[in-house]
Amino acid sequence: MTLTQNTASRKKKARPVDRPTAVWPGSDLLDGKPVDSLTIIFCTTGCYWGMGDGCTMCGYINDSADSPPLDDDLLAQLDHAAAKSSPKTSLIKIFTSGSFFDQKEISQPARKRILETIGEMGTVKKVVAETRPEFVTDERLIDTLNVLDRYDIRFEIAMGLETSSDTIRKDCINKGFTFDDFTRASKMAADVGVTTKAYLLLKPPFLSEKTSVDDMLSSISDTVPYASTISLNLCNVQNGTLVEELHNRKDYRPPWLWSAVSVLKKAKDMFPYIIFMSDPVAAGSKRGPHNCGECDKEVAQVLRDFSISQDLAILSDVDCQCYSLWEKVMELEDNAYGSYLIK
């Protein structure tokens, strides 16, 4: 049977075009100091990569529009959201389960709107949005400085680079880019004094749980010369999509929790002028990263601690005893012929 993603058993839910499809408020970095911080979904048509074959992981179409909101729509979804920003929000992380930049989703005109509108709310000092390298230009770049300069807003973008093995992004992840697409939005990005924030995903589909490591250790010392953030994105299993069948025929196991804290160490170690964060979803979970289940919750909550203060000595201030057996499955795991030794 030939491994194809799951598109059959995708189901889209109705939802209102003028609502984001979520919003969060919370706590993130800015210039090393936590701020109050508002997460965005903006409910669009969603990225046209994943309305092909799409990546291995990713279940985000499944969120999208049914159809194109209108711009007074993407507008009515950000008032939704400001509401449940705090008065002292300094930060706003944009997404759109596809790419703030790709004008089939968010139009040029409503997204001068969109960032007009942030920065009348007055006390933002930092917004990031995310996008695919191939729609970072020029244009869209000073288009979006010359509404934020207004406001002394700085940009930053934030593309889901997942690898720097464009071996593992093509057939492990199917991403649809090389590592060369990455480096040059980000360089494009830092000529106009845009930041960039690279994601890196933790084990992909036909990787053991040491390779995956491996990858994300290389990938890091890869990706710091273009990124000034890096966001550890720990796979899980979503709905419709490959990583799930395979899940489903047991054979995949989403990421050791311990795989994430020892990534983390040594990577802040090698690189302590970058910020480099984690929130672990559905932690603890059979269909996100997990260890024994004893200690998921409390790790997990280590990894959020560690991304806000950038202290490494929160990540050696946690312990289990299933950490000797998560040792033994980075010994042998490779030797286990594409099967994972622990559920």
Second form
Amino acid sequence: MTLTQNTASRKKKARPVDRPTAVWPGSDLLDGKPVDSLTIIFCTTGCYWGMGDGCTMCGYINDSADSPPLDDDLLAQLDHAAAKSSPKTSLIKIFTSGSFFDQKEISQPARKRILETIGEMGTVKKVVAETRPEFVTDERLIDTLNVLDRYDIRFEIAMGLETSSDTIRKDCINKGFTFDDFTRASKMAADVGVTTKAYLLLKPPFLSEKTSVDDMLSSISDTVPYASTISLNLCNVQNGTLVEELHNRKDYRPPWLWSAVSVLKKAKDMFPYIIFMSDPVAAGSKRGPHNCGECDKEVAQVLRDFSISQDLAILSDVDCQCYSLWEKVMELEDNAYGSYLIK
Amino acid sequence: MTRYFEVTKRDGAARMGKLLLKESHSTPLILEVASGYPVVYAGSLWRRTNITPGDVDEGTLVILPDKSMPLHARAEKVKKMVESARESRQEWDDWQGAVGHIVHPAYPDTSNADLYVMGCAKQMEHNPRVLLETVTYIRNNTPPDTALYAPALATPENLALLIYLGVDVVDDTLAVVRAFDDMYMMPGGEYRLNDLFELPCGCKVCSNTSAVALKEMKSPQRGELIAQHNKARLEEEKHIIVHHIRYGQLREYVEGKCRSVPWLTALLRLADQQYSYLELRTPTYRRSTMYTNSAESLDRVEVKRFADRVRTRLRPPETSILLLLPCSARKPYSLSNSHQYFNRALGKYRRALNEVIITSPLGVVPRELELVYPAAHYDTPVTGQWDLNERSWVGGCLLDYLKNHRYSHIIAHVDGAYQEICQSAASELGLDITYTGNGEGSVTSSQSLKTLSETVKAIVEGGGYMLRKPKDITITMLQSIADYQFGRGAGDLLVPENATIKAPFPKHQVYDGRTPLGTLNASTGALIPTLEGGRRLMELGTYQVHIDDFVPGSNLLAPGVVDADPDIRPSDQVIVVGKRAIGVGRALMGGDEMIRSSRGVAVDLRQVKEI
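What would the structure be for the form predicted in complex with the partner chain, rather than the form predicted on its own?
After this comes the whole thing, all chains and molecules, with the earlier chain placed first.
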């Protein structure tokens, strides 16, 4: 499905090219312990895939720059971001709303300077950068390690695999790559000591609640050999996406938070040595993952707490009267043949 | 073309039938989705593991694996998914059992199946246009002997409308899932449990608990109980609907049921506007009373069709004096007190008149047709107040009648709204009408009856108009009935001018010499032709069912039908014509359905002759 309205015709917010799209300090797990982290979303020319066909749920192309930032602009963005970091920042997560390894977004020299600047911060132990798998090459991995090794910083690539089912990725997400593309990139990274984080998408459009939960469980089993960390992304409604179009016409409902709880419970039980994360963006709103409205805040917090603690017991520690409604939705929604049952 | 579904009873688009699987299941059928029996979904093709042909008993109906899309998915995307689904489920190609296909409204693929499943039907709740379009599309484009399933849509409130439109199979999905959302369903609508102070139901569940106790209960127990209640209400509603189908009165029930929410009322109105879908399936004759209680009654097929046939099939009157009369509550009109008064007042002069009764909602009923369904069968609330729709509809019918037939004198023995309608038609056409009903208040007062009597006498005697023989009046009546039934010209063929009429009103029998040609069925007003009567009607070319080279028994089955007059409606008298046989009987399905069906009785034959 083409998202013509998604890219070319839509007006973007004017943004200064020397400021990152977003930056926030936070807390993340590193070697089993919560540490201070910094997340930077660089403002680049944007994801090449998103400028073309694009993915059905992704509106990050909205965050890209009007005019291509120069290398100096990107460095200025980093300086701006670093100013917001905690003095003890150990983990830095680099997003571009596209691919860190796409040289049209971040040139090779800029990439090198960014990594060096991070190294000079002195506290950082790990860098995670997002990229589509087609940009993962030996050359770029080694380039990166050449810089980071000097500072004794570990490196991880994060890829939006979304699902291990090529059919779902093609029919429902339009991601434009295959599971094999992902495993190739992951193996290539592993060969040089770079770990992989995989993002999986709970409830892309067109799937029933149960089908999407089951897809997550299968995807997790398939992905575990290739990723040390799996982030369960709960689909939300982003501006200018097909998902938004569907949602506005009552064709799409974001996942139930219970679905995320259920996936994480089973996954962590099956694969205790894998780190499972989930940050439910827009939880509790109509456009984000939600339950009945009563328990949303609490359940979303449980997901965040679990992501930090990896403690399975937390996930069983929450209940609401809407849980049995969710169970019925799981049981019956497949048989609505295309429609969701409860908003 | 199905071996697995047979329609056994029709009332308009609504049907009763049998889903012939391992066991026979009567439709309308409410599936228990969770049981997976007797209909099972093989699963979304986006699932890793699905039901395979080896997992299923051949006595189960399998809804083939699919990539279901939501309602507003673009047609090209749906098409892509339909095609890719077809490729991905080839393991089912050799499946011998009954099959269900999911049909998406944006790209309705209605290739061979026994059951058609309306994809994303849930989203058609509150969307009457799309719902109607989808149901009519599927029913019009699939064999009549396949079943239609609207999943995740039925509630006790909307079930009657769904079935009325032609849905055969529904399920308990909403009754269950909404129960866990604390929605308490009744035939008149659904209520939040929290808003209820008492439980307005005497079912097993509700008589053993109370609103307070239910509210205090925890889920899932609470949900289970409400689900049991909701399912019982749904099942009960189905039985009421089936009762109305059996007695040909589903329309009356639906006109009442659609009131609870605007979208259901809109659905009925849109279906009436669409007209041909319902008309094609609505019987011409019934024995049951037709209640015309609501505004929608004016638009029902029976009303429109009667007016249409009066306009297009009625033979010209044999006299040039028209007497317009008001309708009566008792039917046929001639047996009512008021019409008996009129008859007595008119005496022999009545035989010089052409009588036409003005009535809501039928418009105008020529006296000759007063026995014909629905003229002798309708009952309508009488208050003396006519609303604007009624006035304009009845006025339009009268206007058409007066335009089509020329008279030298028009007398109207009417008062009140009837008179206003006559006056407005007269002024529009520049006609003179003599009003005789303007006595003190009532058309049956001795004063107005006297006026009627004197006015008619003066006109008839003054103009030297001929008084017809009583027998000729009866012959004209039967000829008119035949024209109404088979088309203009049928009367001359089936009821010759010199026919002998036996038996008293209304059970007349028509003979040509000693040869019986037909009998008037007093309870429907249809002329039932004998074999000879049917043979004579063949010249007209209408209402014929052509069959293969065989001699049928007492039931003509649909597969034996080669061709059929598309004007045939259920209940019509038809002539069955084949190389080796000719017969007469009553159609059980419409002409179109006879041609497209491979199961079921097409014609209930009364007489067959080998030739």
